[in-house]
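Given as structure tokens, the chain that follows is alone and in the form predicted alone.
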Amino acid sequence: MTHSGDCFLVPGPVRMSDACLQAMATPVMTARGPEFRQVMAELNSGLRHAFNLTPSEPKMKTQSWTGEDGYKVVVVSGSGTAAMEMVIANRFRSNDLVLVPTNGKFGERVADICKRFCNVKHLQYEWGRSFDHYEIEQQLERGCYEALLICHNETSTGITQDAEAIAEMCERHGVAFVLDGITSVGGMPVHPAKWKAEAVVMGAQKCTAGPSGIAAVALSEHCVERIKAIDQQGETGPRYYFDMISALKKGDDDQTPWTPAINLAMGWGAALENLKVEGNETRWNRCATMADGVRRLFLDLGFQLLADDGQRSNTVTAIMYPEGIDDTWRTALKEKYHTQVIGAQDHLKGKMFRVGSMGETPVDEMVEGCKRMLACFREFGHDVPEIDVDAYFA
């Protein structure tokens, strides 16, 4: 099959399939009639599936949120920067003091969140690299730290971080473990349960599919435990709409504390039926051959990448254009071969350009679009030899 018409490989927001859409098109409900309680019981139970966690009964009443392993999904009507605030908020107290290292813009993110509610000890990595992990174990060697937040996988530079190694190094040193997985969790492994996550957050418009704007948390027993004991001392900093408390009162009623996104939570309820269908790992592995085909392609085309080899990203990857080539190439490539890519962040603005391999993206439509990238080089004046794009993808 080939792909025809637009072809859009940006990492998130990603395109939505139309039974999201239709979804988010149902006329408003109430929020708090047992319409929109079933409604909440299976997106829950979606949830579950996408994190990766036992099963539960997508049926109101049945504790949809919660498992045989213990960890309860929390909806969150705000992206997935606001569940990672909501976490952070809600699990640290102000003089705690947690390491966040970083290689990237929304590592630096969680860091930057973290000042807000407790102490941080920033390991700022360039851009790209590997984390040190045996920089990172002398740090938990030194016994002070509460907890070890990272940004699972970064989509500014097209790396993931190796989340098993750091979850057995917080196992060891008895610190809590926190994963940023908003562009990791329904594209890649992610394995909360195994790796004794506290907390993994993920956003809907990112490897989900779902639509812009809502967000989830996975919480361990232990991490509500944790969340619990600190309020009830008083030592929770400030915050109201974010609090977590609250948001445990109402999962067992398939409610939200606040006036949900409504809709937004019909067409996500709708995108993670599709994941389902699809299966984790089938989705994983279609992300991988995805990803694996961009990057072979352009290496063996003389591109350079930016993320560190046997670290690359398979749900963005990060390429840097060749000399003489800048952000022109990508407006082009969008008005003319009608094929959208995403620019750099910060310092690298105008050297670089990502190409998502996330959410329902078909192979066919990755595949088209790698030619009309390859075309529009060549407009451009870049010596791009004829090549057979269809075999890096087979």
Ligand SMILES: Cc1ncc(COP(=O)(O)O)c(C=O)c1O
Contents of the next structure:
Amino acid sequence: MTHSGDCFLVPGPVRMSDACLQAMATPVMTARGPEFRQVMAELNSGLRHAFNLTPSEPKMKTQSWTGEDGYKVVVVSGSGTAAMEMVIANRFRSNDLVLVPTNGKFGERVADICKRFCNVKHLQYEWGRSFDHYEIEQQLERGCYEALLICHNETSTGITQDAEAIAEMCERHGVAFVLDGITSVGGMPVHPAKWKAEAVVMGAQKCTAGPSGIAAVALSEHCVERIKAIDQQGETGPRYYFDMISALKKGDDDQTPWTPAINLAMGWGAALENLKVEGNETRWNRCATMADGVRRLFLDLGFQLLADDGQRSNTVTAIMYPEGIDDTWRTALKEKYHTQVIGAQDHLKGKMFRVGSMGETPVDEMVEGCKRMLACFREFGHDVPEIDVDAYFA
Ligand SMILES: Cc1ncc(COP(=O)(O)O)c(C=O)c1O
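With the form predicted alone done, generate the form predicted together with this ligand in the same format.
Expanding to the full complex; the earlier chain stays at the top.
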């Protein structure tokens, strides 16, 4: 089937389904009554599924936030950055040292947040280059780190870290492993329990196609114990709204400490129900099909991809502009071809564009979007031969 209408191929926020939008249009309810507690239970159960954790019942008063694997999911009213800050602010003491390897903007943001709360060794790799695992191993051998934190899927550069290998190193060295999974959870395999991750963060508006402004964390039993112990010893840094202890106290009751983002929670619950129906693996595969098609198509046409081969992301592809083309192409693509992709950040601004392949985007929309991108490149004078775009996504 050919896609008609706008193509929205941005790596979040992504388009929301009618079910998600309609759920948000539900009339107001109180934050403490049974209606909202039921909303929370459904959301918790959907989150456990998206995080690839053991299931829980979508029913209030059944401890929907936890399951057999011992992980707890905590909903945060705020975007992904808020959830990341909440984990870091509560899990580390000011004298803890953490290791943060980065290869893009969002990893650097993780390092930046950490600097507000603890000591940081920042291993800063060039944007889009793989981490040097030998260097990470050498650092961990020093035995001085409380944790290693990564941005699992670096949206700014389109590279996915080898989380499994890093998890194995962390386990061997007895170091906590924390992931910004904001553009990986729901869009590619993430295994918090298998990787023994202490905390994984996700944002609604990315791979799960929920609304912006709400996020969640999955915390291991050990992480919860450490957070409580640090609090009891009076060693937690300053925080109030983001106090995890308050959130943990309310979780048993399907509640949040402060007035939650009620309508966003309803919308996200509906979006997560769509994910349950599609299934994690089917969604991961759809994202992979779209990203693989985009990569092969543009490489065959002589374009360059920013990220190192072998670690290219299945939820976002960073493509360098050919000589002589800049972001005016993106404006034309939006205005004349009704197709949106996103530009680059910081020093790469105007040098590349990024194509998102996440959420509920149908493959047909990606195929049509690619055809329009190629037409727009031709209009800008770039020599693009006729090519069978559909064949790349078959
Ligand atoms: C990997 C990653 N981490 C963190 C963020 C920041 O998330 P938010 O804008 O939801 O705070 C983003 C947003 O694009 C992201 O892609």
